[in-house]
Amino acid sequence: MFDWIIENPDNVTEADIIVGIPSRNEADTIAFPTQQASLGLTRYFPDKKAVIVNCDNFSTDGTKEAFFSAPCQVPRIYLSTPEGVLGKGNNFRNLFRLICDLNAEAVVVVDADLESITPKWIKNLGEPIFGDYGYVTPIYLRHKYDGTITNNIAYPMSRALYGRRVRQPIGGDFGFSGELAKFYLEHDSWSEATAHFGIDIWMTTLAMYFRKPITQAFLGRPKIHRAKDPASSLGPMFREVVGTLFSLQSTLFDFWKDVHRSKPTAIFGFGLGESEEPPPVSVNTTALFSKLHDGYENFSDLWREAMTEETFSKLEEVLAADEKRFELPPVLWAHILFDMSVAYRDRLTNTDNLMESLAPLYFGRTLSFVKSTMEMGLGQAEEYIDEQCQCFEREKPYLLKRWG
């Protein structure tokens, strides 16, 4: 384990509540979250000892000034890996460390580029976990074309392992105990993808599998970040952050076998009246639909040995159309998904070029969910996400039957 660099001007030695803000060079944007992290809990938790974190990668860019620098009225402390020492999960394990040392009840994590956070994401985030619940996931708004791994691996392929409805288990905006958070410093399922940014799909998961209560917090305004077109390279994370998730169903595969549906998660601070609109995101499709087809020129053979021989002929099928007729539907998704999760378990390739060649296919389930709610306003595209889920539960036999 390194070690940590950290400055505590205030001499803070303990502490019933903690904001944690993860940064690697974010001067430009940490000042606002850390103002209204500060409102918030001079607003909502005026009882308790607070202080906000700046866990950090080692920013050259001046993140640690501009932190210090923000208008707030709690204690701060900086936190950083040390220089070359990077990832968003070292981060967080940092932060873990934290934790225990300060003894804190309640845990509350905002990313650094918020731009919509408010006090009140503090309060519906964090005020749960005094109320008994161990985690609390983030729900608010935004464009269905944002959050396209979410939508399409993450939330479905955590619905149906885990039988939990938890819709954004990657959303980056968190409340967790202290409790938990011993629980996964202390865990011996951390990897290398679970150190940059596997780790929400981790926290999530885990959360689950600790078996406390866990809520999702509505905040209401749309989450207002650098969002992505979806057709623009993946970079790290797409590899991270499903690398975790199959490395975890592995590790716990005797906690998914037997879960046959999922259940609801409860919502605490719910509300329906927000007409704000998500700010647009803007999607290449011929991108999309040339990045699948170029991933079947260089990894046709790696997915014939993966995936069972009647998956990888419907996948030749769907291939053999156009882009204007193009479709891949859910139910051979599921099914492509399934089987590379077994190919990740058993080594197939190394883990690396398995998910090199799940990218492209990740390009074109995107692709044909964009033109599958293209015309949709946003309710009725998150009613096609829900059906996708409940496509995905419906298929866990065939995971099942791989998986033995």
The other form holds:
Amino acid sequence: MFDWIIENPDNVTEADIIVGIPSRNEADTIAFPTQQASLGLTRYFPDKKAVIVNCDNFSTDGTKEAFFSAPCQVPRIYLSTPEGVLGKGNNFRNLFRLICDLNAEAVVVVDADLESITPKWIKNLGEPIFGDYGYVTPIYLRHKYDGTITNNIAYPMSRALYGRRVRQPIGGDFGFSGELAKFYLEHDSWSEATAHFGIDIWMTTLAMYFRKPITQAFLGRPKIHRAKDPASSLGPMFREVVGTLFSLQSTLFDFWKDVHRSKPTAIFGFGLGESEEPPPVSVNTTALFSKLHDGYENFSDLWREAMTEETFSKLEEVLAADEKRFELPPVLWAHILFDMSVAYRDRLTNTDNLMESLAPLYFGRTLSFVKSTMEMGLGQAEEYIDEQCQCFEREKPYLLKRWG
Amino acid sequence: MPRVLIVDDEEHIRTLYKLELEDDGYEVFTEYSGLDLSAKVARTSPDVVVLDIKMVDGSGLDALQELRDKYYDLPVILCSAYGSFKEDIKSFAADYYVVKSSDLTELKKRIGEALESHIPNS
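If the one shown is the form predicted on its own, what is the structure of the form predicted in complex with the partner chain?
So here's everything in the complex, that chain up top.
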């Protein structure tokens, strides 16, 4: 465990509610969520002792200064990993320690690059924690092509495995109890991927595993941040989210093997006025198709070894189609992900190589998703995603058989 | 014998569902209103609730919101003549959404699935 760097100019020693803002070089954006968090805390939690914490990765662009100079009516603490210790998860680990030190009852975490956050986000993510809930995930309107890792991997897998329908398991904006922070700090499933972008799926999965009451806070406004074309920017996020998902799948087998179907999750927070349309996200479908075929060139031997004969044979059929006729159906996608999770458990190859080989298949599924939902509105696309999730639930016996 | 609570303001729907579900071996209770639904659930202890959305004295979606605060894991199936409510985020708090029909095959399937769903203790 590394040491932290802490600046606590207001000498805060206890808090009822903490708003955490993880960052790494976010000097140009962090002032806005800090200001909104301050407004939310003073407006909706006036009787609570509150503090805003910037949990940073030793930023060198002036993030700390931007955080402290933002308009703010509540005390602030700056917390950082030491130089060279990177990762969003490491920022959270620092935050968990601080939550325990300050004995906070409720915690809200929001991304530092949020452009659409309002004070009510703080209310809706924090208020349920002072009620009966232990964990709050966001529900916001997102463009159907924003959040493709969520829509095609994190949501259907977490729902089929752990039985709880949490629509945005890696949304980045959460609420959780101080009690849960203690569980997080003590749980032994921490990994290198968790220390980075795997932290969100790790927290959501463990909240489901610990059977903490979960609610989904409706945030009204779309999440406006740096949305990216899935074909042009996958980065380490894919490897770390999926790596954490697969790693927890091995650790928590005794739990998920007995989960049948799924249960809904309560919704909190309405009356936010008219919902806004999310901004469009463009997708380069030709690039997705090309990356899938490049993947076949590079990884077909590994795919053949990782997948059952039937799954690989169906994949080859799919790959024979041109872009216009291409479709990678949900059942085949479920089998591919299930097979790859078994390959991860069996250490068929090293993690980086396995994730690199899965990425082109994810591009293929994303392309198929884009084609299938192209003419759909948000509501219809949501139904399509729900049907995909039900397909994962129906196919779970395939995974159980493969898991052995 | 699994217990089903039907909440619908149309008498002929309540009668149809009751007869068909009793034939399938369920113990069926009926209510014509979603108002104070938690109290009705407390009284009848159902294993699953079938809830209409558009009722004369209020919305089933609002009744569902109120119910979820007290009955976090109680299976609820929304049953409506209108498919459009499926796009309302409030409907996410239901286990399933079924469009009303005189053929109860889909509803019965969803009741069975809702009763099968299970999350163990960690």
